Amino acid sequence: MTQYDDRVLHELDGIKEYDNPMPGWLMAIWWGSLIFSGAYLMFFALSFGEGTMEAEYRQQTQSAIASVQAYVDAHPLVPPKPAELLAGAGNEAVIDLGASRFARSCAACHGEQAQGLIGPNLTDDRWLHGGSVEQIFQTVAKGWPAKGMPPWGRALPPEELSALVSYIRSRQATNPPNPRAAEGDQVMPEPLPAQ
């Protein structure tokens, strides 16, 4: 261990302040961190060179968007025929699957009986975005993000998506208690096929 001469800088009321230098290894770390931080700031924060973090972030974001778009283009969302959706509205197994999915994904906004909470009432004959089963399918699949309705078309398997639309159609004219006030245009529900 190196011995230093005690050199007193100040003394006041018997309290002495010594001038003992910091160890060399600690000073080397301090100066090294200052030099490194300066170089880091010059390279990344001041955008010298093409390898900036922002440029890399933008490139990776564009790559991710392109890969998602390629998947969407390769797997288009093809709605089932309206007759299939209407037939599902009379099929107990399809209704059970749709009711299960509705309880997990839709009841928080539309109510347990589709009577409407923060989302519109799905049991009356009024619709904001069209009330045919095709239009209901498009609304569920594509959503209305500006109104808080997420797009479920890519999040749900196709059979659950179709069952959900069939379930919603089956809830029309059920008159649950405490329904939300009617909104939108009046649309007469399409008749269900004879069982």
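Numbering follows the first chain given and starts at 1. Keep in mind that this is a model prediction, so the values were computed, not measured. By rigid core we mean the largest C-alpha set that fits within 1.5 Å across both forms. What changes on going to the form predicted together with ligand HEC:
After superposition on the rigid core, the Cα of residue 155 moves by less than 2 Å between the two forms. Shown in the overlay between the two forms, fitted on the rigid core, is a CA shift at residue 20 of 2 Å or greater. The Cα shift for residue 130 between the two forms, taken after rigid core superposition, is smaller than 2 angstroms.
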Contents of the next structure:
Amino acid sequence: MTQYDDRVLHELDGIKEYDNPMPGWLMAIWWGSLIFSGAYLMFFALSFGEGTMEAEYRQQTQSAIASVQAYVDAHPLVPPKPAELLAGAGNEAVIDLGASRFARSCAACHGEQAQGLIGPNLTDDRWLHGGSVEQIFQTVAKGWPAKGMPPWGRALPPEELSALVSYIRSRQATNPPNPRAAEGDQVMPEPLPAQ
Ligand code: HEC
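Shown: the form predicted alone; wanted: the form predicted together with ligand HEC:
Everything in the complex follows now, all chains and molecules, and the chain you saw is the first one.
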């Protein structure tokens, strides 16, 4: 590096401090990062122009929504036949599947025995949204979100949805302890097919 003897700032005991210019490579990094950070700020933090973070976010959100919609369109929720739901209520394997799903996803609101807690008693003959297995399936699949009943149709596999309805039918008239007070209209349980 060039040293300029005429640029000595200090000298002490033979040690000299020069006022040399900063090396070119260091200055290049300095200017380079200054310009880069200005451009970075404009495009990414302040979102000037197209292809910015915000536009990218919007575009990715839209394509995610479109792919969810495409999946939903390609996989319509086909309600099972009432006869299958009723037959399930007399089938131990189906009831076990429904009971284990009920314990995990429903008992917190409807009680361990389906006796009702935050949500209605599902063992009595009173129903807010209809007590046929077909209507219960619709309630479970679509929910009543405004009333606090979540929709399960897209959250659970179809066999578990059906098993839940069969399980609920199998709990009819079991008279569990500490039931929640009856709500809704009286509906006689549909008869189960002969086994
Ligand atoms: C976050 C609490 C909550 C969870 C979890 C929940 N429910 Fe509900 N459920 C409710 C509420 C509240 C209602 C009453 C809705 C109303 O008043 O219209 C309800 C209503 C129902 C009804 C209709 C009862 C009637 O009288 O018509 C059925 C059937 C039902 N739930 C089944 C289920 C099943 C099956 C699950 C689990 C997959 C489940 N619920 C999970 C809160 C819940």
